[in-house]
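Shown next as structure tokens: one chain only, the form predicted on its own.
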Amino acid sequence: MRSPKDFFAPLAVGAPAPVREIPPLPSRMIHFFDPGNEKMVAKAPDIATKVDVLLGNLEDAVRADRKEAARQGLVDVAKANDFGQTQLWTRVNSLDSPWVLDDLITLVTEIGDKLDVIMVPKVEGAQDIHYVDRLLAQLEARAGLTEPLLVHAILETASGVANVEEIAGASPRMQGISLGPADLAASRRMKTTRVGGGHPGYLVRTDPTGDDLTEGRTIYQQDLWHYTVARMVDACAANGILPYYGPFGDIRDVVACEDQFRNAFLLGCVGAWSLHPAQIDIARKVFSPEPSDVAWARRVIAAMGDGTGAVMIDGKMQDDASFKQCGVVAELADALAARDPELAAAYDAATKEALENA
């Protein structure tokens, strides 16, 4: 085990000194695209203006005899693009692929000053991470990057939830975690094929009223990710690192994947990814709080001053523990009002109101 002396001292000789916290930039949506796909691409700059995060995918979803075509559509774009305010990502293929290590060694030589993220699925614990950690630092150091890219896993096997704790607090690299439900569901056995979202089997009901089991009994779907979701946000609020929902397989329903995306957020995730255009918007109005909660949250900040005893506000009790969750709301509406001018407006209107109607 490494001195907590050494924790953030580089990892070979001439690489960039790993980040001391997560640079805290909006990341709503991951917007995944396909980079050997000449229509993926071709939309790539638009799509880049919409989106928080960028993301090329070389792992699943590309054909195994597409994997080469991919990772060098990456480097493509990368070169012929300045993305601007909006982050590049990849997703490497699995540490076990024939694949990855070629997928490393080229992105970090060539693009590495244009990424941002490099994604690692798959990832069963710190072993994983310490692995790439290493790698990459040797990588920077031959490529001469001056600043540490960082790394995001996802959380879509049983040893990997078995071990969220460690895996969050593997690397000063650490970004963040998004559960994959799709591999996850596989590795824990569980008798579902859908990509995220609940399962009308997965279920509770109210009691009997009678001697007829079945009359009047109203039935609540369950969400499936409740504790996972809840146990990878705590692991990522312990280690200083960002929590994000993955994917929602079923495109056309909207509506679900809507709700998926609130309960992620209403839980703690700052993100979601994206697999579609239509999911997009879903993502920012889902991961953007509402400007009523933002006005609320400003309003407490206001009338509790340094933060410490209590207030009456509209008949309701507010003190230090409720200045601290109005703080959350409000530190991620300035840091998402600086990206969105539109966003930006809309808070301060609310919060006008709200303070001249107080």
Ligand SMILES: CC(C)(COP(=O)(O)OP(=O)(O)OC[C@H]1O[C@@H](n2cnc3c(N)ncnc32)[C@H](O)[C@@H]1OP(=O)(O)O)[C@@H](O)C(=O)NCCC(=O)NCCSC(=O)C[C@](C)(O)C(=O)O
Given for the second form:
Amino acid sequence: MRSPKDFFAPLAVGAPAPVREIPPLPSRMIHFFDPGNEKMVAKAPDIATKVDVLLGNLEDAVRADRKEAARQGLVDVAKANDFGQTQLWTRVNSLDSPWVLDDLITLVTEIGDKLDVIMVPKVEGAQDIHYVDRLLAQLEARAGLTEPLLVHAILETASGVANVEEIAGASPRMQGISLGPADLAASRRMKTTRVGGGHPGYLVRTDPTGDDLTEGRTIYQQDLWHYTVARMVDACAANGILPYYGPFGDIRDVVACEDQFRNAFLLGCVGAWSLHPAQIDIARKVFSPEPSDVAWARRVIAAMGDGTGAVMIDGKMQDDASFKQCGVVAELADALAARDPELAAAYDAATKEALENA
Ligand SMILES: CC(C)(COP(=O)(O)OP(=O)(O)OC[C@H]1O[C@@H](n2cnc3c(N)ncnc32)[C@H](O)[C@@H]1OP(=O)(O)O)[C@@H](O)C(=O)NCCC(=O)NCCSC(=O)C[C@](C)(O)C(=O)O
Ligand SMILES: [Mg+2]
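Next, report the structure of the form predicted in complex with this ligand; the form predicted on its own has already been given.
Up next: the whole complex, starting with the chain shown before.
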């Protein structure tokens, strides 16, 4: 572990200084595309206008014999386009794979100035982040980059979950963590075969009302991911970085996808992955607070003045702590409104109405 005094020092001579705070840029949907797939590449510029983050995926879902093509495809896409406010991320291959070294060398050297975040899969502990941290510093120095690349870890091994707090704090480059439910399920030897989402067998049942154990007993399906997401959220919040739900593999089931995304949003996540264009609007809807919630938050903030004391609004007690909760919603709304004029107008209209009717 580095001395706290050295934590923000560059790890290579000539590398840019690490950031002290992770920029709270909108990242409601991290849209995955395969940069070696011509159809997806053709759609990328248009999709970039609809998403907060476009991610060129080089890892799983890219066939072994297409790895080099995907890597080169991402270099070409990045060089040929200016995505404006939309961030460009990549997911490199895992650290034990034969491709990751060339992924990092090529991407940082060729398009390091275009990339914002490098997602690292199957992170097991702080040692994996330390390895990437030093290597990136060396490559940044050699490429003459002036802004440091940030790192995002995927939580998809049992060791990763056991070490999630140390992963979140392993480097000032750490931008966030996403849940990787498919690999995590395999690593834990869970008996699911899905990519995220629930399972009808994971349930609790109400008590029997008589001798018949099968009659009149309601079952409630439980969320398989609650523990992991909650733990990830705490690890991220405690280290000033951002948590994300990952993928929802049943593309057709837009209803359950929305539910899973919303659970994550309510627990503290700032975004999720979209694997297919159909999931982009779901993430936008879920990870943008409702205008009525924003209006309420702004109303409480206005009524609370300096944020101390207690007041009653519509029969509900508000104090310093609810003021802070409302601050979370209002700050998120402001950040999203700055990027999305339609959302800004909806938030302002709802606020005006709420204040007029107060
Ligand atoms: C699911 C698939 C195969 C269905 O692809 P499809 O072509 O069969 O679907 P479609 O509905 O027929 O597609 C309609 C059109 O949209 C295009 N399209 C379709 N998807 C995209 C996209 N993402 N971006 C841009 N364009 C897309 C597609 O090419 C097609 O174009 P066309 O109309 O010209 O023919 C396809 O959507 C896909 O490959 N998506 C990305 C999958 C991926 O990245 N998986 C890895 C992340 S999840 C993961 O790794 C797990 C994790 C975290 O590691 C762990 O839990 O362990
Ligand atoms: Mg995975």
